[in-house]
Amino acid sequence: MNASGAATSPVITGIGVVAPTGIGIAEHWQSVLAGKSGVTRITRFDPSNYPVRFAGQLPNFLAEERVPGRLIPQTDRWTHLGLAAAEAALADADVRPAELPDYEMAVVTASSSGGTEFGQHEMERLYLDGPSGVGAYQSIAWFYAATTGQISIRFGMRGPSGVLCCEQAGGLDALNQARRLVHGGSRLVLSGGTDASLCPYGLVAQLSNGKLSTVDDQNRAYLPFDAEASGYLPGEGGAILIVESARSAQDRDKGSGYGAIAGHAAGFDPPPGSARPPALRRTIERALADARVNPEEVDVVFADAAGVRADDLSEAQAISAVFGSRGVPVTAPKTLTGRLYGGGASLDVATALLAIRDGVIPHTVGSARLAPGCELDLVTNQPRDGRVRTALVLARGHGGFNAALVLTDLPRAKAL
């Protein structure tokens, strides 16, 4: 392969975490390794009249401390989290946007719920005060691209920007779009996602899929791959990452950063009742092929881990079909946060990169007895030490979205 026909994988040089497990890399990672859960009884509103009463909530996040004051009343909490995570990621990567060409910086995020809480309050004003009570910012604060737009404006990034709306899978698809933009010439891309839908309107919307756990015990409500799996718990937060070319990172003395985005694939499940198989196995195989990675080279799989028995079984079967029965360590630290929708997959990517950095696979807290048919090497009880050079992150979104992302410790050459 000659130089003109290949490009190396983009690398991730900055991570900004706002999650129920902590704000910032250190706090999040310490909580994950200690098995410290961010799932609590919902406090953002009184959940007494709802069948779901537990969720992953951010500890002590005050927008006034992390977001410019004028933006707070104009934007939803989901955007507040995105702005805070973006600023933390830039600081972690030692990037000062004002010193870079503005049209060479891009923003691509994932969104699932949009500005749900903001919209709820505006609807309350509509019903109480009539049309004149609705503020002008309703027209933009709810919109799925609002966080991308506000990050772009806040940090002067005028290059290509967009949003991926694929529910939980969107975080991986957004990072792959960042990868494409870097290959296309963008110097740097802020990517990932956040979500914040812990309000009455948002929770009711989530209940409609019938997959949330109503178990009234925060330690037993979300048990993916377990014989007692009963659904999942929701959460808020996510992660924003800095994606740039390997050469750019080297020029800035950042080496290979936390790791490289080596491969990706996306798929879509057939409709219920179809004779065609689910898309996940094929999605995994295509992502590995894209990365030029063999199954035996993968050191850990960060599972989607829906906590819904049928979904867990189909994911376990897809993993076993590719890697063999109990053929690769599998983990789901998202039991500590709940599923974060647009922010969930990017947080899994951040956690996987820290596993690569430190040579340790975080464990799955809660799950203890595998459900029949789930032939997985699920890491439980405690973190597992060992070199992690390649990680596979899986995510599925409501409605049939599937995505797989391959992370490696070093950039790899890829044919264009």
Contents of the next structure:
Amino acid sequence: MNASGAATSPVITGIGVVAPTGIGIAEHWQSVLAGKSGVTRITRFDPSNYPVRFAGQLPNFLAEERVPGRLIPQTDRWTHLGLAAAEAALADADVRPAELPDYEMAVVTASSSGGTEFGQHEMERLYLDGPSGVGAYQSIAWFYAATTGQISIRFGMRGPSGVLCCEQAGGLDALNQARRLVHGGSRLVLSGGTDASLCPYGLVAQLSNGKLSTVDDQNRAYLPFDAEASGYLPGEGGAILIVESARSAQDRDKGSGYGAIAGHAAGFDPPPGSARPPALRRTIERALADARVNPEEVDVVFADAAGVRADDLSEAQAISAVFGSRGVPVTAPKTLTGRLYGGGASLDVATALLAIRDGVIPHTVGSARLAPGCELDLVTNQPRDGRVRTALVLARGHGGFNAALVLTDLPRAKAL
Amino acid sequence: MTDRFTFEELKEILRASGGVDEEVDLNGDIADVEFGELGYDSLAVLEFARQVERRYGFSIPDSAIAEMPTPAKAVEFINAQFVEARI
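Structure of the form predicted in complex with the partner chain, please, following the form predicted alone?
The next block holds the full complex; its first chain is the one shown before.
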């Protein structure tokens, strides 16, 4: 907080990406701009007997290379991914946590399903060997807050930490909680999220919402806003970001970093059958108001892009209501990764920050012919050059969660 | 009389169940180093005890964890269980 009583929005000074499009910012961004998909036939288990056989999978992630040995058998793969992304983000930001006061650093991540694969393994041992076969680490490895906790312990970050569980919306809500903590005095917050539910138990749980695509073609299964939309594909991975107070970033000669978190809003949809409208439009409007940004200042919208016809239509209508019909460039690079649940929205934020850095809007691969009613300026075929100063990232989570986050190239003063 | 439960076996179980941090050398002089200093918290020791139970079929109460602060004490405690259980 400065003398005038206004706080400056926090900036993002480090990005760690662990995604089907690549490990590390460079590989991810290169894949996104080249439209190179990380979606393949599932190899983490035999998918032959399941209706969904494709997913966004990490190409070359070996925990032995990126996670401390002791933590490998003690934690789920989703935590492995979080630890690796956290280390990469800290390196990218040139932050050495041991040199900073431990209570001024915090960890806030998003988690959608917790340690699913670890949990499945322990359930198998329960059925085969009885209760004594279940390992002691199940007590902590499955838990939604496990990744936050393990990152906090590993890097000595003892500030106010937590976890957000709002499925895909969680990645944005976690970043806003990080922003709130920075306004409250934290120096830096390690935030974002990862997910890794590509095991039979995880997939079957996801199938229950009826929104996964069963189209047997990895290039045609996930086509958001397209007339042939048939649902979405799942994926694993995500991104961890370093959210830092503008003053701390300046003191470390990091300037505005990749950009600032200027605004956010969260909303919750009315129950099915309600006469009330979905929450997304108002969520967008409140996020823009929070950022003091007018719709015409927004250079790109990273869509939630469910790939489910009704959801696509309601999102397109919300975007058009705020920005006008085809009034703003819209993109969904997540067709290259599938939906990453707790990791998806923070990866979108990472991609949006790279769009701001390089002045280019990545395109949406796959979608070609807009579905009736989706009046969007969807960026397709190739990336679109042009200055990106303000980006809006949208995310919706299963069960009614809505979130919108506004990123700007420079921090802005925010009235408290 | 040689011990039924050896130091080597303890290290093998620790490696498999609790993992090993890069900075810790289990082959070093660790017999009297506290588990916490080796990177193993109380949960790790609990998991170690479960593995020993499964391997040998006797039960180690959770309260016994306090009697196993170091690898040497753990080996000693487990061998005492063999005597007690007469196996």
